[in-house]
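A single chain comes next, written as structure tokens; it is the form predicted on its own.
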Amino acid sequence: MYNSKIIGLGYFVPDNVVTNDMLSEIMDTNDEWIQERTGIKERRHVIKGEDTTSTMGVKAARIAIERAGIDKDEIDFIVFATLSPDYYFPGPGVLVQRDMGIKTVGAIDIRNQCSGFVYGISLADQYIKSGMYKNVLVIGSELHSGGLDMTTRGRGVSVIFGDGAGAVVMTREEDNSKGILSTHLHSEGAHAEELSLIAPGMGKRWVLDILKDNDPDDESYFPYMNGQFVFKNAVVRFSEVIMEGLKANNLEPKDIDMLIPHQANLRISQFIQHKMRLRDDQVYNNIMKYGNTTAASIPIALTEAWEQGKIKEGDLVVLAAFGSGFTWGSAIIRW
């Protein structure tokens, strides 16, 4: 049976940068308040018109195939992760294909938000594993500025997240002590309303009833997290998945070279990184400048990372992320 590895990475996020101080022109926040609760001193926005969620993961797509040194039509397969697609269907994947020009291989959609990317790679590792496809692009993007409540009523959620994509080309792996060495995931959808955007949707509010009521104070269409509730069940998550991955193969914390968390608050990150007793060279953290790009989250700062020199041949690196589901999972990976 094949390994999978890495071979490629590319990240894109907007040029339109929004600071915390900008944000406190527009609704009752600032920037002490943020940075405090969050870590985030800006994040970036898409301008209306110049991209989409596809768009941008096609630009992250085409850094990582040519990093990857294949030819786009080497591509046997692609996951595109979200919860911001272009269209309600079809999925991005397939606008990948047409606007990359792709043969005509498969495209599949995942929809578990911000664990979305840790899924994909799972099932990609899966995929070439098994021997059915060789080159699989995975792609984590996401368009969040323009479904946010960007007001008062909605500063809780809006100020935490960003717009922007990551990718990665995967291949096989003829040595087993190399590549991905093992996933986890988990769901437990007990939780599914505490992180949810509800509307539009047709088990609760459908499209027509939105337009017919046209109803302004109808929140059920901008997404809505129990803070506290995500919180702690994230820093309790984080860490049973985290050392389930480590667990399967060995391993301690300790062994980790670079654990890239998903970057959904600056404060879960540093709880994990304090609880697992790693050093701040062994943890990267990028939400500082980007915010919360959920599915994209962990792309960026794994290409960040790995261009900085903080990846090298033969570490250890542990992915781990959590959310909207609840869902959670983990990925070993000896670079």
Ligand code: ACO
Second form
Amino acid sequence: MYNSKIIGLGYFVPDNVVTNDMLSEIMDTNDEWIQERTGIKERRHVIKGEDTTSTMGVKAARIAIERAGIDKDEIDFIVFATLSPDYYFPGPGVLVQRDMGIKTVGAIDIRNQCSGFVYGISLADQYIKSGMYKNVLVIGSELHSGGLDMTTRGRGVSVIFGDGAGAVVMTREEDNSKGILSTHLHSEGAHAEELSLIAPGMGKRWVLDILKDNDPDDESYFPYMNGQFVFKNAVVRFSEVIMEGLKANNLEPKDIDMLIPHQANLRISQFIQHKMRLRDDQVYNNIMKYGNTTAASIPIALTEAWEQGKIKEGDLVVLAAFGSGFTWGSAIIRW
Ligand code: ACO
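Previous: the form predicted on its own; requested now: the form predicted together with acetyl coenzyme *A:
Complete assembly follows, chain above in first position.
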């Protein structure tokens, strides 16, 4: 059995900066409320026509592959995590294979929202461990802005989310004390609808219903979030799954060199930091600049932290996520 390790990282965010003040011009919100509740100062929104979820993923992937020092033809498998695919089907994994001119390797799409990247890392890790694939490209990308309710009705959700993409290249590691040490995944479907986008689906609200009703007040194709309920679950599950990962490796919170929590809300990250008694330099946050970019948030933050020299060889890096599903997970990495 091999281990897997990350050998290349990249991210892409659109140039278009949307500040809290800009949002307050189109809906009843304000900078103070958004910063106080979430920590977000600004986020990026794609200008329509300039990018899609898959093209942002490709831009991040090109950087990751170049930094990995391999050729795109050495990629053996593509994993793409998103809740905002270009098309209802096919998923964006195949669009990456096409647009990057990668040979006809397998491409899989992950539907685990904010936990999507951690699930993706876990999947890639298993393929590499088993020896089935050597180099796996894992992408998390989201284009939220094209699907948010940008009126006062949607303010509880739309101020939080931003667009962007991050990617990593994972490869085989012969030394079992290095790389991805373990991953830990969970789900609790009892709360599926507490953070959801119901339509278009084949459950409660069919495409045919939407077309037939043609109802401008239909909110089923906008994301819904029971914010406080999600918040309460998030702080518990984040802590649990980080501790689970540490325990599995006989480690403690004090051993963490860098925790990269999914950027859902700065208050959630701060809560976990205090609960685990971590110093500021042990946790990386960038939600202030980008908002919640869902499946992209961890690879963007991981890449930024690495670029800033905050992650070095031998460091213990912990990734943790919680989101819609509910799903949650962690990855314990010896860099
Ligand atoms: N601007 C101004 N006021 C607002 C806004 C806004 N953008 N949004 C809501 N409000 C108002 C509400 O209408 C409400 O007013 P009322 O008291 O008069 O009814 C008041 O502010 C409080 O609203 P709450 O929703 O209770 O605010 P809360 O403090 O819970 O903060 C938030 C909301 C930021 C969404 C928080 O609950 C949160 O971060 N939840 C967790 C998010 C999360 O972790 N998501 C998981 C990942 S996302 C994914 O998986 C896709």
